[in-house]
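First, one chain by itself in structure tokens, the form predicted on its own.
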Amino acid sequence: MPTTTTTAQLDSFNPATGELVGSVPTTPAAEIPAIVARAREALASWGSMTAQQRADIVRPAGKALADRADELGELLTREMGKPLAEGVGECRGTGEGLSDEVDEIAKAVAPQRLDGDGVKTTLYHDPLGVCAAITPWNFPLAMPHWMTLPALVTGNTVVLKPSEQTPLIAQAYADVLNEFLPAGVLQVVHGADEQGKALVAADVDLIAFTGSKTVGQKIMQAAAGGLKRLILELGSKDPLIVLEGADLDAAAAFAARNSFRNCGQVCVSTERIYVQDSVKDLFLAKLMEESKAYAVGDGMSEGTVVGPMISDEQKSHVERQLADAIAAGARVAFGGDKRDGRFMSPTVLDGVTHAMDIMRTETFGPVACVMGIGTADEAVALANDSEYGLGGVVFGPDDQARSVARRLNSAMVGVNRGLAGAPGSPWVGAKQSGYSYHSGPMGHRQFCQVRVVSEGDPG
């Protein structure tokens, strides 16, 4: 990255602890125009390889990330708080899958050949230009190469902005793909609002963002009117549906770990829970029973299992959103004792409504709320009644439970199992949960231009 001369630091703090883990220079506002003017220069040599001949020259830091994955995973874990082994699992898999995912991009952009009625015509995906990726604390490696990558091996430079909460992990893997990467092709700008701002508002030709739904509606309006193109994850509130018939032992299990793992920060959280009625009772007690294995501590800290809030905002937002819950009638069923600092009992509510906001906006916290249903078609009505769409799951009989599924408006749905697709599925959001999407070979072809040459007959 280009020094910047600077006196503001951004100071990164361990959520578990509040101890300094370190600082890195806020880049002035005023100086991102000409780091985006640095990456345009850079696009002229870096867009005219081939996607393969890209490919081949980040290629070398997969095996120096999973190499690092250790000491990457510690920074990881200090600076965000989720537990050790998530840390580095998540720096060893980006590394370890780095191979095979820049050959799957260049395959997914290599020029495609249409022949008929006397025309031969030639698809090329191009590169869009440069690729500001704006990028969430929650997973801090996963998400700045979710989005750096594709950019990258698709022949776009990239200005990475990180989140301020985690600015240290994110510089960390920028370093290390810099260390094969050409000058200017991948350079780093840190900071908050003021930062974002000006990126979104320089000379960029796509904002890749992952991000709260408030967030995104600002970026698309402040890009209108340059008509820049947009990569958009956004907030959901993903369901569960529980029907009469499930292996309520796998549901359960589905349950706990995907409200609480990560403290509940992650995209796709189970937030709302709808079971049948015959099978609530039961369930709710095998809810109960795996959220116990649910250890709260410092990640750092042996048989930690769920770590800390991120900030003191964002756990006083759930706190908010209990407290309102439970005097409107929900009922504690598992945990809700109260942790110092920014630590926070994973918690099972029951009796929750849809007059509840913790039902309807956002949580972001390790909480799962239960809610009894009658039929299947009231379980799809309640699930589809809510602005997002990003991710659903269904567990019953297989037959019912891909009905169902088939009839959720979420655009990523699990069928007895979490959410996730077979390798070279997209990752993709609905109604308000997304615009655009990323991942596979359809979402690496977001990063790029069409165009369309054809020759033959004058027809």
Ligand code: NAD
Second form
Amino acid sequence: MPTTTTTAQLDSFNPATGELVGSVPTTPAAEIPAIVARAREALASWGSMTAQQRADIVRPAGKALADRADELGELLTREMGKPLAEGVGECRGTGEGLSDEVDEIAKAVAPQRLDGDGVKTTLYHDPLGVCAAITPWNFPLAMPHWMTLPALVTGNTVVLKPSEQTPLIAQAYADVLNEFLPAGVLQVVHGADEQGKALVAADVDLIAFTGSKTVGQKIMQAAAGGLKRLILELGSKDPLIVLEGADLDAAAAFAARNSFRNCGQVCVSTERIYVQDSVKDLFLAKLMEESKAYAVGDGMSEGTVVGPMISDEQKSHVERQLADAIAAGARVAFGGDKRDGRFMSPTVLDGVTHAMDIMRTETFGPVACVMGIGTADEAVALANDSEYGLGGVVFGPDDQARSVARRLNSAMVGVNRGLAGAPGSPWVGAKQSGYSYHSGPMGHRQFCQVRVVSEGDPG
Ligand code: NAD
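Having displayed the form predicted on its own, please output the structure of the form predicted in complex with nicotinamide-adenine-dinucleotide.
And the full complex, kicking off with our chain again.
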């Protein structure tokens, strides 16, 4: 099957069918400094408006995105593979939420007064300057949005480099915003690592990146010379802990959904499941039953719940991890059958151990790995035995589950539910899953330079 090409033209292929969906011109890396210079020119007037003025300029883009959600969602699905309803939902949800989001950003960065001891201080949250937004393919409209919208409304100008796997939907997103933004405020460059490196090396002040740990590390190294500000949202190996006394129906339904949705290609997918031995057989039976509902197919076909993997490389990586685990003694409890093209069967693996790569390295595929544990203490130790720490989920009796949740070294934890926080919560990683963060009032301020201006009695 053809893979994305990155010569003069970036061709984007449907991962389900191999058909060409469309193309964009690849941006020559040598042109990126001039594009960044244009972003810097646009900064003078954009950065000097109030955040509320900027919010009001961007606001109509929300309705435009929502109104075109069917058309954009189809493009998203054809380019990336997820089921059509999810593709449309990603576009509609982003559009419908935009108006509240821009108001939340404007409010978060409004000047704050601190008075005391004869001093009146104002805290300002000013724009940092030019923001490079570099994004992955797994939520190919939402990720560019998460990195771009707060940067814009806080007064930065943005050069967006979306994934080379999903340039078309990211370009379509930027085109909608650009119907309302002044020229030069949001530009898009297309390409792969060569363009990403050139953008990081250019005269940018902030790099807002979502992607793998490995690339995050490279960006951090490249940014060190200029001490450029960083927001790095990286990979993970999220644990799910199921304790004796848990609602096993709810735990199994969550385990299947969070292991298989988006074909497992989610940063906060459940990648490791620790179940107390006393309830393991029952949990496993329920998980296998739940797994039957995850029908694999082309995202454009009715009834598809799990689309294809994004690339041959990603599928090979998951197959290799599965084969190694099975060779080391893991047992396929459900699925595991081979499929053509980029499709993979949702698979439940039992009897895994931490000696296996599938319990240590991010899988990013439709696999649920189950390991029996004796005690809650053991579950906490194993869950924390990872370089990552994005999310985690605990199912169990409320008090015990709450106390286990507080001992997890993950930044976002769900107790008897998924990990998504209430509106206003930041999206944040611990350990090597993140560096700085975004979303919610606290996250929006990460896109800003704080300035402290004081007057009053001579100090
Ligand atoms: P990736 O790191 O391979 O690529 C991400 C982006 O970085 C792409 O646009 C790519 O072209 C660019 N890039 C590659 N090399 C670069 C370099 N040297 N300098 C600058 N840019 C460079 O990630 P991916 O395969 O697109 O996405 C999957 C990864 O993203 C997974 O690890 C997943 O966990 C992570 N992710 C994290 C979150 C989160 O919120 N923490 C959300 C979604 C995805």
